[in-house]
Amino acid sequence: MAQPDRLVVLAGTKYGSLPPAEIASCADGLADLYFLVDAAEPDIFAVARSLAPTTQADFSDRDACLDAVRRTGATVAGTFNDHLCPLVAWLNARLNGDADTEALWGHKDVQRQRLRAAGLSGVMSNRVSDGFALRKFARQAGFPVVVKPTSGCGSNEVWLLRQEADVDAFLARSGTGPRQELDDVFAEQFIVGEPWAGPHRADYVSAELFRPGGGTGAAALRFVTDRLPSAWPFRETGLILPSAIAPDRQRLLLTTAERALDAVGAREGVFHVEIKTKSPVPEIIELNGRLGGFVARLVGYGTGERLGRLALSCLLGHAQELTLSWDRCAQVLLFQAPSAAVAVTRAPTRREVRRMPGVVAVDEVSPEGTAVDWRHGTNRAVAWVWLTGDGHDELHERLVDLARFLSDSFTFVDADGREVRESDWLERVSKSPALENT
């Protein structure tokens, strides 16, 4: 009888799209699985070593993981934490005696070069290596500006640019004056796309791929989730599924990501690609070598499914299929401070926000006196709640419910103990639908 593939998953915080719980549950009977926990998250290395043999390792010393990868005689290494995609790409070259693989995850300039290369971008970029560096990009590509660390994820540190006093303060703010240097900065033109399934969401998609690998070339799952407007500057709000988009205009989305992996080689694996819903083409924001956040669950709740068990699949280069059958609409909603706010001054408690109708979990409610900043990007939501609907229209009123008590729930401050609030987004989910395709 063969013997399962030995598969070893790192694991690294909390803000991973699987956690260690459903990774366990879906290998049972796929692979021998093996975490690898970063020796800096003790409260995760607790949680992987119930659920499988664990070892913990400096992620910083690469060799180092390298040699616990090995004792384990694992197939292969993956991971379901964004930052930890180039050390796990990294590992997977040397796994496979290709060391000499250059590992695109967290190196977003090369994948826009690349991109270009092959025409499927049109978007100036650059690293910058100092303020002037920055100010000459910004003159050239002209405002708006977005600059993003190159290794970034989840909205951490990224900056829109829209005029010379943004510079100013992103220089003043980073600590950096115009002749010291910047550490890993990026900087490319801000892309403006079309909300193609209504006035109520984003005019940005993620299209998440499934790909087997063994030379078929063919993915086995692919789909596109919608998403809700940004809090300033690109903070996500929430995620939506199925999705709204016309069927057409989701096939290009698709189509666009699969050209846009081919040309960075990545073959083989599950990946989360966010593309600007432009028109005629598309345009790429950015691609992750690992399943979307969310996704996973917003299927589950919706479908019945386990996609982490296909994702398991896809990194083991296994071939299954599976096809979604929508039995209710989902939806995640990550609630964010205003950009100017420094602290919770009040707030709701889990319970209340457990009653709002359609609401099936919460898994954050930030409590009086915590800080806030727009900086440290999406995962600092203030609220993580999860909805169900029967339809896109029903689950678009239960949003509007649950934004509006969040809203009046909420209250915030800035540096200066003044009390600030933001209606704009509000405004914005709470506009008709519209819906294309429903």
Given for the second form:
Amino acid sequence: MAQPDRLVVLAGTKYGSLPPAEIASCADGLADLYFLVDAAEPDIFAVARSLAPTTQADFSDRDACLDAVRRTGATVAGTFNDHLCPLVAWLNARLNGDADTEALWGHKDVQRQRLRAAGLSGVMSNRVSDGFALRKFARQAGFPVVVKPTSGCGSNEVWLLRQEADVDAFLARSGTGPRQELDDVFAEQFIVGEPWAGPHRADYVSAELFRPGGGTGAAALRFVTDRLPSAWPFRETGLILPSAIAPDRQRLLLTTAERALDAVGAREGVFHVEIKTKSPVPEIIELNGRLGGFVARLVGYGTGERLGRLALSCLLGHAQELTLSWDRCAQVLLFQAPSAAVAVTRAPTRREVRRMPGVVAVDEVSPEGTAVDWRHGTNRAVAWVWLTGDGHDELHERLVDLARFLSDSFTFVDADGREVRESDWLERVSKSPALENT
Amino acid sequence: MTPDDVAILMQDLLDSDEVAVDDSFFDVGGTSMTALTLISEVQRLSGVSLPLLDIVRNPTPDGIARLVTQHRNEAAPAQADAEEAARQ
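With the form predicted on its own done, generate the form predicted together with its partner chain in the same format.
What follows is the whole complex; the chain from before opens it.
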């Protein structure tokens, strides 16, 4: 009788794309699951140990992690946390001889270099070691320029520099003089996109690709997820499934993502690729070696399918195809504070938010007094709300109602204590989808 | 323990004022971490310790109350056997 597969999932921080409880539930009957948890995360350890055999390790000590994984008898490691992808790639290369993709994950500068070398990107980019190098890059590439940590995630500390004054503000924030070193910072040209899913949507999308391996690179499942327009500068505000983009354009996006993954040697696993929608060729924003955040739950609300189970199956190398059949459209709204805000001064109750049409779940509603700061990125949204609709039109109507309600119900103050509001984002998402074809 | 009892527990835990007996704990703001607290509270009130994975699979007050009843029913014959053995 064949032994069941053994899989170790590395878990750290609460912002994984699949929570430990869902991982354990999805692994049931599929594999013997073990968790390896960062010793710096006692809360995650408490949860993981109540779900499956769990070991703690110092995640900065890679050899200790390898020993811990080997002690379980597992030959495959996986993760749903972005910052752990390099460690997991390093472990899998030593456990089962996988191609070592460690250098890719958490190194957006390396990704961009490889995409350029493969002829798949024309975007100028460079690591910038200090203020002088940043100004030089901006002069060569031209404004606007995006600056971000090479290993960042969730739009944390991602800056859009449109002019010299923005460079000054960025350097002041970093506490960096012209020749002082910047810590692990990467600059690239801002990519201008087109909102293919309609004027009320973002000029970028994401793609999920499940590649079980076997050398073919063929995906067991691949699909596009639409996005709501960002809040300044790059904070995400929502994901929508299924995509409303025309099928031929979706195929183009997926082919672009697959070519990028092939070019960097990422042929086996679950991948989340962010892409600017632009003609004639879409441009890759970044590649990630894990399932995208929010996506599994959206698929659950829209189809009843468990994407986490397919993800685990894929990590184990099993080619299990899945076709998604959508009963309804699903969306998560990440309602962001204005960029100038520093604190919430009034907030709706969770009950009020739950009563809005189409709302199926409310994860977070930040109470009065919560400190906010745009530089902390997407995950500091003040409300996380899930909603569904029978079709894209109904979902859009419900989103607009909800967004207006939240805009009226939340109030914020800036650093000087003055009430601050922003209407640009609300106006954008309130646009009629019908305008797309006019 | 009734579904309403579990719903009230959830409301207290999540500082929420409206949890229906068919609401999923994870859709009204519950997380794996707060589910551990819910498990402790259910054990304190009913004497039944539920595994976290059971809560994940049955996240509604209805489902959790059913689990508590099920565990009690399964435990009852074992308890009777133990008492019988002690008497002998």
